[in-house]
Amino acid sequence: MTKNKISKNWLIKKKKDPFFKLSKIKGFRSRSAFKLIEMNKKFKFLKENSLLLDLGSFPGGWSQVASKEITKGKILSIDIKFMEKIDKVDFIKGDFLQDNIFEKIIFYFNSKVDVVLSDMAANTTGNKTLDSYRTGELCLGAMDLATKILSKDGVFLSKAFMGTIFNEINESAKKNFRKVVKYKPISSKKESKEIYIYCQGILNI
């Protein structure tokens, strides 16, 4: 199959996605945000004072959300990708794992984190495994920079997908964290082997 077959196939399918389509009627900037609104209805975990970090934020789908929760809180969002402007949300535009990076969030917040939040992905290479296992490695990134701001109840939530390092990320989840739920949104396609996890409570703080 060609290239642009390929890329037709995948714009029909995402124009027909009922999530797709609601995003553009809600004005949301990805259908992503469905998800997280889901999670936030099952766990209650943005407030409105909540200090939150979203990780992977490009091109803001969950920093929508999240701003409409939190309106005396703070959200700092980071891409690598530049990320056009919300209301109420600060951006930074870098690569979390780098140091001046992690120095810029101290900074930033100059106190403990409630809420880090990772939708983070890999670059697809088409080789589902290493895919996986790249989008595996930027969560074990972000839960471990988690684990060094968030507070005593904090939360950290982040995309994972099933595979040979799943294992690995929930069981430096259960290590760091009190409470470990694995989480599959409704909205998240019923093909995709993507998987949330959702930590609260930091161990050994």
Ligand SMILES: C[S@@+](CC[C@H](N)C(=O)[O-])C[C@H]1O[C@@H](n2cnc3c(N)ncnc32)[C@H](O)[C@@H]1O
The other form holds:
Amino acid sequence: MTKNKISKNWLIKKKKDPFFKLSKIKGFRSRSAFKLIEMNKKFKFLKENSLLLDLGSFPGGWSQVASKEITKGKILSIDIKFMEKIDKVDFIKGDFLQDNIFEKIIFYFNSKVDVVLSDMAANTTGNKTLDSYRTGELCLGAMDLATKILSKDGVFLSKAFMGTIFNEINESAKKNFRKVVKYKPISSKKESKEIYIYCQGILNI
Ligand SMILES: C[S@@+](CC[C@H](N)C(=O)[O-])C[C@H]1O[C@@H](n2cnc3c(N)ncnc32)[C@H](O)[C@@H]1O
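Now that you have shown the form predicted alone, what about the form predicted together with the named molecule?
Now the complete complex, all chains and molecules, led by this one.
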């Protein structure tokens, strides 16, 4: 198949996707917004005064959802790509793994954080095994960061892909958190191996 035909098929598929259509109607920047809405309905972790860190926030669907629920707290979003301003959301452009970004996060909250979200995904290479491994590494990095900044009952929610590295993620989550649940939202495409891991309550704090 030619490159043009592939991108045409991708566009047709996208236009048929009900969550893509709904995101346009509701004014969400991404269809991912519905994943967070659904997971928050299930686990109820977005509170009006939450302190929340959104890793891999671009284009901003999750930050938009968080900003509707968190009216008296603080939201800091981080991405290597520039994210257009969202009301009540502060943004830092950068790689979350850099030391100076970590320092900025600590300075911004100046307190323990209630929720760390990570919807980060590595750039796709076409090799699905490699891509899911690299996204898994981002999840492990985000979990490590979360264990350093979360409050005792804090929540870490992250994207991952089922595959070899997922066992490592699950084991690490069970060592660090009291409650660990795997969850696949209905808005996550069936054909994708994408999965979310919901972790709550830091152990050994
Ligand atoms: C699936 S998108 C996130 C979608 C977003 N949650 C939303 O609702 O609009 C994944 C994002 O992770 C970001 N990302 C990947 N690696 C990163 C890193 N090391 N630091 C910060 N962001 C990263 C990418 O730039 C990309 O924008």
